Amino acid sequence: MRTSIATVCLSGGLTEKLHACAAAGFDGVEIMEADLLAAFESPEEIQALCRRLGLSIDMYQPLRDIEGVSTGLFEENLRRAEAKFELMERLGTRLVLLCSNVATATVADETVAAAQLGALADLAAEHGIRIAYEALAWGRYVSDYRDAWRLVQLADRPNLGLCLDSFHILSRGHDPSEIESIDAEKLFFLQLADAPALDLDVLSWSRHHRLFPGEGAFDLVGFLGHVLRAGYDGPLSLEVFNDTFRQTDVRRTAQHAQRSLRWLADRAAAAGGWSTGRLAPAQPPLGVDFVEIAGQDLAAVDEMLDRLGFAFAGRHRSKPVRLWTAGDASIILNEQDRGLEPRIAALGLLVADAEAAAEHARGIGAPPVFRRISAGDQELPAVFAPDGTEVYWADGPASASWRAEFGGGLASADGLLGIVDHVNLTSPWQDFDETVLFGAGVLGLEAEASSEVPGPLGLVRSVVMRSADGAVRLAMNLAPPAAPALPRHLAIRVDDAVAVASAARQRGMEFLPVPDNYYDDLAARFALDPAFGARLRGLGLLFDRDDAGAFIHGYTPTIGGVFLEIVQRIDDYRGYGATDAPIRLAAQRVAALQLTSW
């Protein structure tokens, strides 16, 4: 498989980009005309330079508003065309992308547009040059990638074929199957880019809003079985345009793309039953191991935990480390950083086969972390997440003899017995796509729709991974750019969090405080049992309801980065309390001024 990508999917000048995408690893780059002329370096020494990074420059782009003109106008577009032919013989590349005519087309006569694309067509043979000629979503005459592949045909020149973009495709809800029944040699190039399910014009939504593959809502991975089944043997190109991408690290951003074409390939081989290509088979998740809260002094979190009924099972033999259990929910703190708050710094997740999930990670591209380990110790395979989290995995039972590495635990009776529910990873802004391709193409999880929660600061979006059965589910939010980092969560699910709030507070446990006119409106949509609805309140829980079940949780107090939720799922609710998320965000920034303010 060779990969290539558009320049105009990263930050910086060409030279910065040309170096970022060799270092990722791709074979090739469209060369974007907006960053070639923005450029000080002669198209010659771009080609130079593309040839000393190993980069062949596989495309030029684009050409505009060529066809279905007047006769008058579509001599000075051959001579503007010419022009640019030259440039690209400068340049050492023989294929330039042909966009459909939206701006001046004006004759919607298909003969007259398949005769103006021959003509060009005969134009380019003559530097040696061939036109992949691609349908826009908002082309004037020409939308549709079926229409534009018989203009192709009625042209009928050897050096005129097609460019199929994914986002002009699906945006539309065209049929993609149809593309089997192109011929192979007449495609000349394959553009992919993901994008979320907006409803939105669809030029607006094109130039601001794609995604790199496995981020959104195309089915990519049906899109590039059709094009493979029909021949098509070219590099799989990206072309993103998109505002984030634009502004974040370019070296970073390539590794990023790079990684998420290698998840599409291996998702499409699979699915079409190729090996070429193929990595380690994914492990999906079975459970989480456990969760690691990492920061310079945590005896503020131990004392949290006791208060929850957590029972303490050791400090580590040779770290400072100290493991707290309640039930199947196992919580490490990790005090070798030094200088941070208390913040959720890794997870662990049980796997059918600990180093296949390692090794079908590595073949992505997520960076391996260097865990130092002791004589006797399990050694635990582990990358990092684009956040800097830590991921590690476990075989099943073997799991259980890393538990070995504590000793001095006390035992407890009456301690809390639970879960983890979900564990919830904020992430900065230039993060959080990368994070939900993370999270598809390493870990195996399935993006759930993405919501949006208003908050005191505004908005947070949210997107829910989750294993195919939810005993796995990992929130990702981010926060509002003007905002400060939101801190992350570990929802533990019992079976009755009354009795656990109850419990704790005899503990002295004291919850985030809940406004009063919370219960007064949660009384009224609910119709709660009067002495129902008070024991939420003396206990400061929280309570929803839907068609399949109800939900009651509480939020611990934050402590540096880091806060608990107890939960319970009652019958078959599925949701995460997303009406009470603006109340408890809320009642975060009060009690966090209320803490400065001090």
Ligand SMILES: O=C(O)c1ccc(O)c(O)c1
Contents of the next structure:
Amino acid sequence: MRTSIATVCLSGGLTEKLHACAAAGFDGVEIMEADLLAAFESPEEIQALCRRLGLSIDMYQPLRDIEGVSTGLFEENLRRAEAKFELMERLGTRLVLLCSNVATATVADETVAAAQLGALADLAAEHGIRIAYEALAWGRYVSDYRDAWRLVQLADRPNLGLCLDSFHILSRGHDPSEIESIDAEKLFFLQLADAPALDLDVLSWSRHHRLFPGEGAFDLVGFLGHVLRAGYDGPLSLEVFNDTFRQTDVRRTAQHAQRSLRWLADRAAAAGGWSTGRLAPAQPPLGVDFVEIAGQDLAAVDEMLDRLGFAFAGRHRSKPVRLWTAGDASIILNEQDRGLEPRIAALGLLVADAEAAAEHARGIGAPPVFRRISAGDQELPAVFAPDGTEVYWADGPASASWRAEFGGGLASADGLLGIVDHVNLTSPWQDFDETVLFGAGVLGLEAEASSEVPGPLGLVRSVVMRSADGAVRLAMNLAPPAAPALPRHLAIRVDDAVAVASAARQRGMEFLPVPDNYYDDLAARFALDPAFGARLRGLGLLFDRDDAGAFIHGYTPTIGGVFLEIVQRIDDYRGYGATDAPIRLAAQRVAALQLTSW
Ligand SMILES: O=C(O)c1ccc(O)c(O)c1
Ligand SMILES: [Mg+2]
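Same protein, different state: after the form predicted on its own, show the form predicted in complex with this ligand.
The next block holds the full complex; its first chain is the one shown before.
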């Protein structure tokens, strides 16, 4: 399948965009008129550059507000269109996008609109140009692809067909299955975009919030299946108007875009039972193998784990690396990185076939990690997440043999028993959507609904991505621009958080201080047993309840860029204490500024 991308998806000038598209491996581009008009290069020079870069110019876009108008205005529109056709000849492209009229249409009569489309097509034919007619979701009379298809049939010209755009169809809730009844030779072009579920006017939603496939709420796998079953064999092109991607690094966004298409093509092929172009099978994670905290000096983390009740499980035989465990939770402390403050640097996942997981990830385009290892050490395949976190895979569900590389641990009979409940991977705002795509495409996780947590330095957007059974849950958080280095954390689930916290207290552990105001409100909200409320307050634990159960949790102080959370899920509580997250963010800010009193 050929891949293409609209230049409107990217930041920079036109030539920068073209270089980035070629470097990311796209076969072609849709050139947006605004990009060409703002370029100092002539259309002939752009054509030559594309040829040199190996990019085809698949479409020029858009022609606007042509059909459904009075006769006088239509004459003027034809004159306007002819100038574009001449420009397209200089650019060497033969397909133009025509958006349904959003502004000047005054004639609701389909036969008039169809006749005008036919006359436009006849003029285009004189220049050897084909027209792909696209129903914009906010079109005046044509806003549904089925209406556009009827007009194309009525006009009945060989060089007039359709451009389908997933955004316009799925944003309006139009049934995409009817695409299958459109003649394949009339499907001139396909534009793909995902989007978050937003309650917003459709024009603003389209112009600012589109996402690459796999990052939003649309079923693009199902959508593409309908288009392919209709017999479409043109390029898969991305058209993503998005305020973030317009200002992020153009090369990186182009690579990100290419990965989203590889993921989508693979998923659509899998869903359709097609074998061509398939990647190695995705490996949904079965569990968390380990979490690695890396940094210059991790003695404070050792002390914290010890106080929490983790067992010291030994030193690595050849590296400054230590292992701590609490039941099924394993934390690796890695002091190989000089000069960096403690942070969650790597994550190990258990899968049925680690090599297949890595091959799938490489097929999508995730960059592989090369870690220097000593003779005899187990080599786990790994890739980088968009923010640089390393993700390793090991064959599960049994623990991997890398544990044998650690020796000299202290077995602890009465140690903490826990399991990794979730890992929070906060990313800077510009990496967030790519991180969600990584979670879905590379790690095989499903996104839960997104939420927004008000923090003292801005809203923190959060999407929890989980495996089907919840054994792996990654909370992907978007750090606001004012707080790009928000700490990340690891939550350990235990059976009795109150007991764990009080034992830790006795060993000298101080949890993150929580304001009294929070506990006063908690008592009122949940009508808590006063003794229980006092216990939570005394230990600095937080509490939440939903329809299915309750949640007790507490936070350690932050060390460098990392902290731990102890959580207890009672009955079937499904959340993450979202109402407590703003309290936590504010308390961490107070702790960071040491503003404990005024
Ligand atoms: O928002 C627009 O104007 C616009 C232009 C061209 C497209 O293909 C589209 O989907 C939207
Ligand atoms: Mg479009």
